[in-house]
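So this first bit is one chain, no partners, the form predicted alone, shown in structure tokens.
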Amino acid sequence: MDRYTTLAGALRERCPELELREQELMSRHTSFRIGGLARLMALPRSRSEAVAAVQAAMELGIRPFYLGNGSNLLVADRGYEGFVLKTSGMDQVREVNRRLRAESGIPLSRLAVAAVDRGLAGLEFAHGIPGSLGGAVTMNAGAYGGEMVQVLTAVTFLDGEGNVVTLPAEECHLTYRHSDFTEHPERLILEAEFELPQGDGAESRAKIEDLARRRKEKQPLEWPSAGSTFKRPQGYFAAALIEECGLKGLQVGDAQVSEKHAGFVINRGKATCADVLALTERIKETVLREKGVALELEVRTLGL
């Protein structure tokens, strides 16, 4: 009996309501629609289930991989011989002392709407970002001039020792696509708190609609992808560099540089992880050779 079989048995005993899946196909859980089998996956619906699952894994020397919406993730074709904890069932939001608190698994689109419904402004930029709150905090997600760091006030997480900790946002050190959680993948974000100003509901909804229209016009939303493939190099825009190198439409297998937006690598149907990696390497090599700029993947990888 291996550790994952032992862990599955322990979790079924401790948390009989916790949903567990063995040999789960990861392509079902990523926006790229790419990835092989994960050895074991837990899908908690509450903080208590998540904490219990992590603590049980720690007792066996297993470090879980934390997954939200899988919108910024590329999983190996061979899969992941490990334990995945998917937080999408942890999606509650509430208002406490005029501050918005939300669990880490809530999609950003729902969080933005929840804020608007309460007459709060400041999260409209997040509506079109396809990730969940936990990933957004980890990567300091942003779009159209807005970033999580601008509105975040505190983060509650489970640390690597199994303790629940709450830190003010400034102690989480959010910078461009980075935070302390990037450096500490053993930390599971449970909840985040926001301080948002009172807003005009009609104005906020109009802003959300405008941003959605602009995204649809400019981004290849009709194809599976992981969003922006590369981080923004200092002083440049990755998409512009890629386009200037004549790489729009470049294809390896079913992975392609979008002809609509060069900053996106898309899955045209049956792209593999190997296809995406080969394509991104060609992009990086070409941009470095022709522009002298080193591109860095924004997409996270698992199982490589």
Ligand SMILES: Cc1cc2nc3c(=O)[nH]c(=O)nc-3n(C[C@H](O)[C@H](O)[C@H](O)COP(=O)(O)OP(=O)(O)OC[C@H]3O[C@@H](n4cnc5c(N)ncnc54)[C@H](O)[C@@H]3O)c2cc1C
Contents of the next structure:
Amino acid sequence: MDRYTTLAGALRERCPELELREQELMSRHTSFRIGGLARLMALPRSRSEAVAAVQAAMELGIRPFYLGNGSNLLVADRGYEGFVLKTSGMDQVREVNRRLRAESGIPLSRLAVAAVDRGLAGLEFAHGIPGSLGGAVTMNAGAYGGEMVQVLTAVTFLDGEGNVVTLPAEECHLTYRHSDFTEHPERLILEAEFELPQGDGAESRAKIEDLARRRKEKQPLEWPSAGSTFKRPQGYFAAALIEECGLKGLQVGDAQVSEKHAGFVINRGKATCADVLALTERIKETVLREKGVALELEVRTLGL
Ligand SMILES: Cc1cc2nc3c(=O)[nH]c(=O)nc-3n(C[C@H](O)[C@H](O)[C@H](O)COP(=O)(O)OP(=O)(O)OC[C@H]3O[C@@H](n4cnc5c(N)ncnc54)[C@H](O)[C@@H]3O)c2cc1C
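Please supply the corresponding structure for the form predicted together with the named molecule (the preceding block corresponds to the form predicted alone).
What follows is the whole complex; the chain from before opens it.
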């Protein structure tokens, strides 16, 4: 019996309500629609279920991979011989002492609407980012001048020893598409807290609509992708560099540099992880040779 079978047995005993899936296809859980089988996946519906599942895994020496909405993730074609904990069932939001607190699995679109419904402003930028709150804190997600770091006040997480810790946002060191959580994949973000100014509901809704329209115009939302493939290099825009190198439309298998926005690699139907990696390597080599700029993947990887 392998240790994932042992873990599944222990979880069924300890958390009979916990949803477990064995040999789960990761392409069903990534916005790229790419990725092979994950050995074991748990989908807790509450924070206590998640904590219990992680503790059971730790006792067997297994470190889970924490999956939000899979919108910034490229998973290997051969899959992931490990334990994935998907946070989407942890999605409660509440107001405490005029601060908004939400569980990490909540989609950013719902979080932004929850803020607007309470008359709070400042999260409109996040509405169109197709991630969960946990993924957004990890990546310090941002768009159109807004960024998580501007509104986040505290993060509660489970550390690698199984302790629940709350830190003020400044101690989580969020910088451009980076945070302490990208450095510490053993930490599970459980909850985050925001301090938001009073807003005007109608104004916030109009802003959300305007940003959605701008996204639709500029981004290839009709195709599966993981958003911007590369980070913005200091002093440049990745999309402009890629376009200037004539790489728009370049294709490896079914992975293609979007014709609409060169910063996006899209899946034209049957792209594999290998296709995406071969394409991103060609992009990196060409941009380095022709522009002298080293591009770095923004997209996180699993199972490579
Ligand atoms: C069409 C499209 C548009 C996009 N536009 C933007 C944009 O404008 N701005 C932007 O910043 N990004 C954008 N993205 C990328 C992506 O949506 C963000 O990075 C988002 O924050 C990722 O969240 P997620 O829940 O999907 O994370 P995932 O892809 O599930 O995970 C990303 C990383 O976060 C970690 N993680 C997730 N949840 C937790 C948790 N609870 N605890 C600990 N670690 C966790 C994962 O282990 C992984 O390392 C876009 C993506 C797409 C497909």
